[in-house]
Amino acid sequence: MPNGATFADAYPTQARHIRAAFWASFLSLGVGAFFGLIQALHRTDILRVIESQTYYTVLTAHGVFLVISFTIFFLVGVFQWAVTDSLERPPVDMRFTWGWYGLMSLGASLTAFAILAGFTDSIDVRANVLFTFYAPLQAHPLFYVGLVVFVVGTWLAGADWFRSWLAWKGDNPGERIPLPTFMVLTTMIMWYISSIGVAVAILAFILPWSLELTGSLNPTLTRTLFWYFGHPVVYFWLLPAYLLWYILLPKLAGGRLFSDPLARVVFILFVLLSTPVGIHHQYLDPGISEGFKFIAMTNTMFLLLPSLLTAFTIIASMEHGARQRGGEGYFNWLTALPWRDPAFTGMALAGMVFAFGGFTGIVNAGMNINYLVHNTLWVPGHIHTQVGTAAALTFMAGAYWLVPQLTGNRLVGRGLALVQVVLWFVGIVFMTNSMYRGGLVGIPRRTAEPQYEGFEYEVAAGSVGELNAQLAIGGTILFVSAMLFLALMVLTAFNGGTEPIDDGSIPPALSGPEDSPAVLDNLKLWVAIAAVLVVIAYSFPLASIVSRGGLFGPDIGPIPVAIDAASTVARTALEAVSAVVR
């Protein structure tokens, strides 16, 4: 891209497509944040505007709108920018590009309709099965159809980016894959491998069951297939943030990426290690032997390596930038960083929260410690530090640089944008502090009524009331921060007649691809090794599950079910009388 030019100047058609993806993402953020506020106020019993039965529809909407729609629409926008900018060429066929975006939008709309229809009795459609949709919880078939269409859209998006790379490769034989494109392609390889699990779970078992084409299913099997996909999907949400940390954060710091080869190694490690570890989400599930769970725990610990390599590389890049700006000393260089830049500060704060969340993830990954926090408020605390901040705050901060590049307009309210990212950081500290501490004393997750009559949680410091106050305050601050972000994005989109402060150029790394072996770019090799690791990790557990419960399991009916209370009481009374007579 020419110096001084924005992405919108160089690729106006592609910029329009990316803006469309971002607006779908931002709309989902607004809806999901609204439902998050309702949750925070309801479960703390501070303000209840819904019945507790409806809470689970709210919880489903909060999860799906944020961790599926918000994150993945933003992902495809960032990845389209990264591929187009680094290959310096548009997609092979923009009609195909708009086609996969249309499929994703259709799928998201179908799933959203299935969830939101649950708020009215006039439409016989329900989907209060939460983000994980574990059987025997059953949603309307539209919910599952929408998810399938959405995922197919992402598969086609990946195919589009591979087509662009292959076209570039034909024009540039022997050249190393540009780093941003390399990150996109390896992320999509991971996505293709992992999303097979959820596709099989839905298409072969859950969707036919919801359509009453099959009478039953094996819940342990579908749950295992979900978590085959469920752990890698966390990295699918996070790796766009990694891309922005590696590509954009060093530029904003005033320097250059420390090491291109280390970045390639990190993304290869995610391809290899992210999928064979999903069973660590099922430590308390019956039907899976302890030996398989121990192997999953061991594999999970290896995922610390790419995270630690990332921390080293990004901090080194930031230090280089700070010293280019005049920073000195062992730690005083930190004061030379551009802390008044909302894009830089937001991503830096997101990285700090991510580091803390990584340590809490070790608790989740360890079998014996996991037993203490399983299904407690600790788990959403971890999710909100990782996806809810490492990914979400990075996306919002990155948007403060990307949206001006995509519109050609100057960001409105840089000072307010700085306030917004700091507000998010403060809100997440309040909320997750409450969640982690509440989880340690056993406060459950995924319930509208966490407090039980005649029982008190033994909080070592403070009280349950103080924890609830922190959760409600944190959730409210996060909602305000999200609304402020959306307002700034809308104002920037309409801020015509202005120009961005920064150009769209990305400086080369201090250590470039020429400093690494070419085998790092051998994508076929890494796909083959990843496939072998997946087969080793999952073939025996899946065979054991099927041998015990069959492909379609025992006679498992859908939940929720209608129960005739009078008949149930009468039958119970008759059984009791018969027992006495006998």
Partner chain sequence: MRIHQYERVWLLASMVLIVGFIATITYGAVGLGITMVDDRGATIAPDEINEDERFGDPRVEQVGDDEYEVYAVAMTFAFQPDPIEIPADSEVTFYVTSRDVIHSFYVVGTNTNTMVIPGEISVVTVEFDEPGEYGLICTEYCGAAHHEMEGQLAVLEDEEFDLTELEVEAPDEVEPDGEIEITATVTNGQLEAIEETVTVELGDETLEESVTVEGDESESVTLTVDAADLGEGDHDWTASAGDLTESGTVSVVEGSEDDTEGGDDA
The other form holds:
Amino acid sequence: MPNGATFADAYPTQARHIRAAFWASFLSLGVGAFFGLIQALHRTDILRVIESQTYYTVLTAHGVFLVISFTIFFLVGVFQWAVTDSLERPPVDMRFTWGWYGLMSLGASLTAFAILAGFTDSIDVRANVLFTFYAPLQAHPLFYVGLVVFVVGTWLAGADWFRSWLAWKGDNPGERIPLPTFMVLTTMIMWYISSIGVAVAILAFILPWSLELTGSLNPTLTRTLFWYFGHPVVYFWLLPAYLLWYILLPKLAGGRLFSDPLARVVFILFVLLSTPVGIHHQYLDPGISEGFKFIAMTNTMFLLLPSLLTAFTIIASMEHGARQRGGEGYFNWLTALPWRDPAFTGMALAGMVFAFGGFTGIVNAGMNINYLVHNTLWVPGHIHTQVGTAAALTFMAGAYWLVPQLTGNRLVGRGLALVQVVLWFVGIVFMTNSMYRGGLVGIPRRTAEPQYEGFEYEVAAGSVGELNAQLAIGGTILFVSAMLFLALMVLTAFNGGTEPIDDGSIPPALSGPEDSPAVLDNLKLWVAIAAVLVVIAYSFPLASIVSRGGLFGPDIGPIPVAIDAASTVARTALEAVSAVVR
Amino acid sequence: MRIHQYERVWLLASMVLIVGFIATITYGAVGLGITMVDDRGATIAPDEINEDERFGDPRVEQVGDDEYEVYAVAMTFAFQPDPIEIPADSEVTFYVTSRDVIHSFYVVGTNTNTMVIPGEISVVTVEFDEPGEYGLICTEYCGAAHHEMEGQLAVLEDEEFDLTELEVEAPDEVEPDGEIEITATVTNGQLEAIEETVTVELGDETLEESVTVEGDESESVTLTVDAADLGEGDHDWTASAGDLTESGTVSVVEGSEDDTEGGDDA
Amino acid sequence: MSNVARQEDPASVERIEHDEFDPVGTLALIAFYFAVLVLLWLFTYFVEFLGNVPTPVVVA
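Form predicted alone done, so how does the form predicted in complex with the partner chain look?
Now the complete complex, all chains and molecules, led by this one.
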């Protein structure tokens, strides 16, 4: 990219495409945040504007809009930027690029329609199944169809980036993959491996069942397939934040990335370990042996490693910036960081929250300690510190730097932007403090009314009223912060005739790719190892679940699995035919 | 590969942390005997629940000196049995299954917490040392009234706890020349024999009898009264054993059909 | 802001390369984080979790 030119100057078509992805993302953020506000006030019984049964429609929308639509639309934009910028070339065929964006938008719209139709009785469509859609709860088929179309869109996006990389490789034989592209490709490999699980769950079992083509299904099986996908998906949200921390944050701090080799190692570890861990979401499930749970736990604990390594590299990169800016001492250098820059401060705060959320994740990962927190408010506390802050706040902070590059416009309201990221931090501290503590005394998650008749929660320090107040205050601050962010984005988009204060260039790492062995870039090797690990971690549990409950449900007799499946399909076909005849 | 000295130190420290976490969990599992919900329960299809020997009649059963089993069913939006009563200082194994969708079985403020999945039976053994009242809730979203799904778990003092049931058989209507037979049956669900004083009253007639009911057995006491002695009209009866009481009315009527109907279970 | 500074007066900015940079501040911060993790873990496991009886145990 020519020096001093913004991304929008160098790649106007691509910038338009990325902006489209960001707008889809921001729209979802606005709607999802509004639903979040309703929930925070409803479950604490401070203000109830909806019926309690409608809460679950709101909750489904909050989950799907934020963790599927907001995060993934944003990350495909970031990834498109990272690939184009670091390979210094546009996609091979822009029509294909618009194509996958169109598919994602179509899928998201279908699913959104299925969910939002739940607010009115005039349309007979419902999808109050939450973001996890555990069968036998059943949504309208459109909900599942939309999800599938959306995921296929992301698969094609990945294919697009691999295609760009292959074209680049042809022109640059023997060169190391630029780090941003390396991160995108490895993340997509992880995504391909893991999203197979949800694809099978929906296409083979849940969708045919919701269309009444099959009469029953095995809830443990679909749940396990969901979590096969459900844990790696959190890394799908998180790794774009990592990308911004590795690529952008050092620059924003005034320094350079400390180590390119370790960044590569970290992403490879995520490829290897993200998927064979999903059973840690099922520690309290019957029908899965303790041995499988223990294996999932050890894998999960080792998954801490890439995050712990990241903590070091990122802090060291920031310290490098601080030292270059004249920072001194063991801790005083922190004051030399550019805390007035909203992009920097937002990411740094997000990282800080993530470090604490990492601890709560360790608790979630610890097999038997899961009895303490399982399905309590502790878990959404964890989610909101991780995807809700580590990812979301990093995305917002990143947008303060990226959107000017993508529009060629100067960010409007730099001071307000700083207020916005600090507000988010304050809001999340209030809200998750309440959630973590509430979880420890047994307040459940995912409920419209955690107030029961038969008992009181025993809060050792503080009271339920105080916890509720914190949750509601925190939720309200987060909502205000989200709205402020969106307002600044809209104003920036219309801030024509200006130019960004930053030139968009990314400084090279202190220790570059030449300091690492080339085998790190051998993607085929890592795919193969990852596949082996997945097979080891999942083949026995899946076989056991199928042999216990049958492929299509627990009411199927003790016939060998292979024959079982065939006979069920045959029986279903017969039933379908007889239904038509009747 | 070039890695800074400090980063090597941190890599090592990270491994120590990870191994330490795994070691703690392993200590909990092996050293303290904390066990996970797993695949030791059999499978059961939701449509088999009503015919099942255990879940067809959700209940508490004594299986050893201080050992009890609870067969519980979760369904939208309730638990059976409710309340669940168990004695303090006992080892209780919960067997829980679902009639419909995925639920959970969570004794609020404790580690007694399991998912309940249709088709599977969750098995959890815990020891309740102290008496107390606990809330029992479903923590997995299960439908529009999920937030109303709650039950009670009462851990009772040993002397307050029993599994004694009183069942009474009495006619509704009797001819004036007939006989009225009221049979009170005391069932002892516990393993140790119990002494109960059974009292049956009808009009002026009272029968009081002490019975010894062996563990897992039942004993019956029958009061027989001539209808003629009571005269036409409605006559109230009561039967009691310990603190259990049943009552009803028998009518002495001309031309009645003598259909016997049992009283309600205790 | 750093960029603005660098563009205006590049000579005034220190250039620190990998080999001459020992991130002692990072080491200090991360050692603190290590200690926090260990303490929080011990508290959560041995006080919060093990105190939250009754806990499912092995059937004798």
